[in-house]
Amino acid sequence: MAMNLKLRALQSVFLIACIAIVCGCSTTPKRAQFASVSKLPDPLRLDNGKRVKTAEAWKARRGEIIEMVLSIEYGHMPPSPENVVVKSELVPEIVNDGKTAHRRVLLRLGPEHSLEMAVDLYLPNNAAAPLPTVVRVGLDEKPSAQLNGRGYAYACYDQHALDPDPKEGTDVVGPAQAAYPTYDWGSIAVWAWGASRALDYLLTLPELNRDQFIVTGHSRGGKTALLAGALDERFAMVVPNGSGAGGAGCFRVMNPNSETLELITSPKRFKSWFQKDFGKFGKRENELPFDQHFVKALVAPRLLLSTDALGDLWANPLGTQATYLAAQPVFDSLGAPGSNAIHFREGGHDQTAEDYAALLDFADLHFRGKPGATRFDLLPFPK
């Protein structure tokens, strides 16, 4: 398996050289693409200069990376609301061949409740409570034969309902902004938020494990899931996939013909995700005083599992590689080496079923202490 993901990383590589070579253009990766994560800004020093030694220093740096990656990339979300409930639920349906019981909730929250949000929960019918539960950023039912055939509930959220999604280079002031004016926060920092308000309900109930919640999503779902995930400290594992630039990829190491921060945050693109300043920064990235490995860091001593694709280029396996890295000292600083992971599957761009095993694998080590055949510490690419 290792030799098979590097080899076809590396193939990767050598395709893109053929391809420059014979459009005339220079996009060979230079060593440089393949730089030492030693370059990257230090996630353990702190401020003040001073070196990051203790736990009790870790949280007073921890305080800091969110105040950073807040202000300057994501935006301000407000605390709380603490007044989820649920307006209205579903007759609840049994799918998946009788194998899980479906049940449909619509939220209330903010402001004077007013604002709404969907949450889907898939139970597996004869499974143990309470019950490890993975949470997904957008609805989606696919995954729940999976993941109800290993034990585990699946829920997931319409987070468009707190902030819409539209076509690129168009932004609409979503519910949630509306009614939250003062904050600064983009859509994935709304999306976040969302998150962790379908948490504040999940949380109620009885039959999930509240020591287990795994929050996850795909592309622009996972650069969601890991600010979620780094943020709210009651999930936990974190398990952003294909989530590229402003979710585990990062912006200083990156392969060629991947989604850079000038391009993402382009008015004509996604300038709307991020904080509205946060653009000023592409083709300046070294003067960002963080990467993403900060955000990784976040996740400590917690569980994080990066899934990806090799194929995947826009997303840039080679920074969610160098993120994995440049997160580590982190984790081990806090006694939990075996918390930060990686996973690397061929193909392109989705969240499969090979990812979710990935997932599985890793809960099942973390909570069951059950071993599996994944390993989650392959490199496909050169340190």
Ligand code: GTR
Second form
Amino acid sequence: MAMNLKLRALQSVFLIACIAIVCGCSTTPKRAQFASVSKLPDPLRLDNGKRVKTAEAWKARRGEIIEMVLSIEYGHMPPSPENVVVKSELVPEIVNDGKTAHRRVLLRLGPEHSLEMAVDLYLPNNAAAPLPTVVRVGLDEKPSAQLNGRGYAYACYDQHALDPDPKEGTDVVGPAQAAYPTYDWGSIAVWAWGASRALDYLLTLPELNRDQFIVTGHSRGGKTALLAGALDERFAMVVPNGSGAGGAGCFRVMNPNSETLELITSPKRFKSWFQKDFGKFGKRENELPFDQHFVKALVAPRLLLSTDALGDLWANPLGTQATYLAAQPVFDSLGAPGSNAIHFREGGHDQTAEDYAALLDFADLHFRGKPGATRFDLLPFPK
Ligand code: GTR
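Having seen the form predicted alone, please provide the structure of the form predicted in complex with the ligand.
Let's see the whole complex now, leading with the same chain.
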């Protein structure tokens, strides 16, 4: 008997070592790395135990999931203030070798219009309106030439005007949290609320197609884009890039060396991005009633594409594939199997021209019926 147990233990050590070699990891694998997609919580099971079978039941389940992820992970956001106005607008300038008209708009919003937020708008010259529009978390001129060149309008907004992003381990009560003191929202929720306020303004512009808004962002901006798109159904397409922990990465299924729930919620790092008690699930991910595929599922049946890099282990590519697989049944059940997509490129932590090309190809496919060069069905890891 004792011999048998010894043999079993030896076998397990050998098996773990083999898995570690296959995964290319030198450290002892952590428990979470071995969770299987089939063991993740079921987004299609209502709190009362019944399984979702109709679109109506999904609506109810969607409400349950929203409350679950906001109360536990991100914190609650105030409703739309419905008062976004333009404070000032700079005269458009022509950039990108004459191909783009750029203008900066300063918005006022919130209680007594006390909040201000800048939005940069880049419109392609000579493109047929109304245009599909990419909305990015964070001001960045770089992608404008590529996006405008493909006939997409591009807008980006200054999320830090609502809540600044000081160096890790420091928290400040930002202007939006000060304006709405009774809400428990962390920075990601504030920034995501900002995406919706930028959209409130963009929807007033007749040159933009109101049914073809895409929200994207990178890294902490990717987490923000996923949450914004998950909650705000006016976004037709949602593209988190390199978003990892708190974004498209699964907390229970991880590459070795990926950022864990415990690490990201450490008070020395990014506790302030989340609802203040979220960190208690560090090393207890299995007790979470959801995982990040629930957040992805909130996008269904709209379009969702996560773009990631295979060399960006910190952002957990394996776990991003896991959430893609685990969210798929929700898209299937709503009759939109092709609306859930994933794309991996070689390289590291960035949102590159290749990532934007994948976004544009996915949008062209669904908005214009025009297939591009990017494949969305390639899975780098075994299922
Ligand atoms: C890292 C953080 C990641 C990611 C990244 C970024 O330090 O651990 O979750 O958000 O910052 O936003 O660049």
